[in-house]
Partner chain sequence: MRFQRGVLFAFLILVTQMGADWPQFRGADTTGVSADKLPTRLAESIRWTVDLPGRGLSGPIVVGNQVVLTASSGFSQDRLHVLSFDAKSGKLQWERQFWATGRTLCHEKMCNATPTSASDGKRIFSFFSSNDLICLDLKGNLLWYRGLTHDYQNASNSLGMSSSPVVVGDTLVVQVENDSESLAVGIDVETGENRWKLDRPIAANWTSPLVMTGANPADSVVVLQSSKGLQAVEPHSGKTKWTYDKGCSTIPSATVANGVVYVPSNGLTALDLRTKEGGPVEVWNSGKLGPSTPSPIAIADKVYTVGGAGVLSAADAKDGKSLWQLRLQVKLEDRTSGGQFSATPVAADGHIYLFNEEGVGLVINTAGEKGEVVSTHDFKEKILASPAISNNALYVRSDRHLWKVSN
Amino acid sequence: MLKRVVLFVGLSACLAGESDLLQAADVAPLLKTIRAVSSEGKGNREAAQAFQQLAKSGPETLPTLLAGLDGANPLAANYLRNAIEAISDRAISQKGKLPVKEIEAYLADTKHDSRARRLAFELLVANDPANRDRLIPGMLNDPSVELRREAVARVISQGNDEFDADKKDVATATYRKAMAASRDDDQVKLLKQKLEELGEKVDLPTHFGFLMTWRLIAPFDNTAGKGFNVEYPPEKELDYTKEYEGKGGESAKWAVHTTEDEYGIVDIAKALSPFKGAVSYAAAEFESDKDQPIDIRLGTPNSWKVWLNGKLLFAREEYHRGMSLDQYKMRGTLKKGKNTILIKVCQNEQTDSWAQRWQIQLRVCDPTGTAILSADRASKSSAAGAGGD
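The form predicted in complex with the partner chain, please: structure of the chain above, on its own.
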């Protein structure tokens, strides 16, 4: 009996020691295995085994795991996130120490993955709730949308206090500061209202980076939705002087349209005609002062395809299931100089009142949602009289 107890204690000690022995060098191959997970469950089996080992490790591995989130694909990122949560929960519940200094250093370096940095922040707050008040005020312009959102909320609250104390000039400056940092539309809407109450003007198209001026052409045939996959002339050549025979013999020619909608919505049905069963194209030019990666974010209730400089970014065939800001996010790369964005916007033949929208809303920004403006936006703006690109 005594032997059994000794054996049990010995085994337990060995098992505990095993988890403690997992060091940074051991973590690297496990990280590599997890980062190899890909589509349709490929690599799941191996990743699950690696995860089991990682999740048993001590809190000293957290900085390495956070660093492992940099550049991880979205599936692998969730494996790592779960391992980090399991390790930190266990450490906190057992009154263990987190490597706070290293985690905070990771958070402070804004080159790291934005969501991983937010996770690092949450670890620090879980370890000591006072970290929230200490860290958030310095994050007004953070690349992490979630960290920035909390910082903006605090500045809005400060502005409200100033407004209530009848310090309107001070409140205006505070709201302006919050507005410049805000990226989420609910905060932007609230700040616009506050600033307008104070007699300020807010330029939403510039804030978000909506493209306001487009060249439009329609109607090409989309009877029974078949036009979605037909390569009409604008997909082969972008010559704005050309005129084509469109649906039912109707003339299709390019026309310049500048929207005055503060959310950059281009109403094709109003700008051209409420054609049904028709394909339109919208083209915009964008001047970039350098080669740079961008987000192209589209909202539309119609079926669509988007090309950047002739390269198809994405295509989606869905009609009238709603439209919203940043509904679709695509990554692309601008080249220095002139770039062309082309959208194919298809309207179907539904007769329901809610199925008449034929609209697009497109903006260019960075992954945080910060507008990237065309280098010639100011001149276009004055020429167009509003917004510009």
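Next up, the form predicted alone in place of the form predicted in complex with the partner chain?
FYI, this one's just the chain on its own, none of its partners or other molecules.
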């Protein structure tokens, strides 16, 4: 049986006999009602009633319901997933047939919703466990990070077997193959360890797409947190030759800093000075060979704002929440040519040892976490034969 996220409405109505099953033609208006529910719950009663009816439909409706997950908001998607699982569970328990060909065609179309495709995969596996071994090897570069992860895990296992059989050259190639496809940090760390044991160099900054070189400037005043909403000069102009009067009469001028941290962490306190109650800015240029949508993924324990080409993408006023890879995700669009990423990083006045971190970590990638490198950096990596991506 598939793992179920239980809704507040009872599922007893979903277990009706085959004689009560809806026809495929009856599904469209019910699907429309569920997709109309708002994330805030408006239309919830109607959606719950539609769900109870949808869950009575036959397995031939599954491809339609899967397609209905594309673009659905979280609440609507929750209803639809539960209906899909109720239908498939009933069909399998009663030795019925799922429309395997249509479900597999949905799975194969990578333009569909990633989580919906994962659900389609689980339907196929529930129908026939052999489908897992048949399908997963072809998903090493799948845009669904969950499906890709499982495929990568299998390649890692293959590499381990080759390593244990003392086929070191073969294992190296297999681990490299897994590394190129891996997007999850735990798998990347494991593969880095395996490859380095075999004498291979792993370039994590290139693999993840961390920005390593920044122009930094500080300190501007953030006493009592007042600087978060103050437009200091770098928000109005990016002139790296200028010097400004900073907090307490300190001179604020731009300095170039390249981090050596393999996870791209820029320690502002070490690069400049461990100012307290201060605002710093970090600016980086990114050369794109085309117009393209991107993810900007930031990690920081500080309050922050991020701009791309002067457009504010997002901001968060919260201090010392911790810091992790891909902690914050923002969508943006690179223009062809030079682009500028600007980060405002605010440090408060707490003196506790755990409150001293004044750091950023930023990478540019696509929605799957595949690194997108600045054109000048990509050409250097290619010329050097760097591994990873």
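Numbering follows the first chain given and starts at 1. Source: prediction; values computed, not measured. We call the rigid core whatever largest set of C-alpha positions still superposes within 1.5 Å between the two forms.
**Asked** Can a Cα shift of no less than 2 Å be assigned to Ser273 between the two forms, given superposition on the rigid core?
**Response** Comparing the forms between the two forms, which are aligned on their rigid core, Ser273 does not shift its C-alpha by 2 Å or more.
**Message:** After superposing the rigid core, is the C-alpha displacement of Lys311 2 Å or more between the two forms?
**Reply:** No, because once the rigid core is superposed, the C-alpha of Lys311 moves less than 2 Å between the two forms.
**Message:** Superposing the larger rigid part on its C-alpha atoms, how much does the smaller part rotate between the two forms? Whole degrees, please.
**Reply:** Smaller part versus larger part, rotation angle: 8 degrees.
**Prompt:** By how many angstrom is the Cα of Gln53 displaced between the two forms when the rigid core is overlaid?
**Reply:** That residue's C-alpha sits 4.0 Å away in the other form.
**Item:** Displacement in Å of the C-alpha of Gly41 between the two forms, rigid core kept as reference
**Value:** After core superposition, the C-alpha of Gly41 moves 3.0 Å between the two forms.
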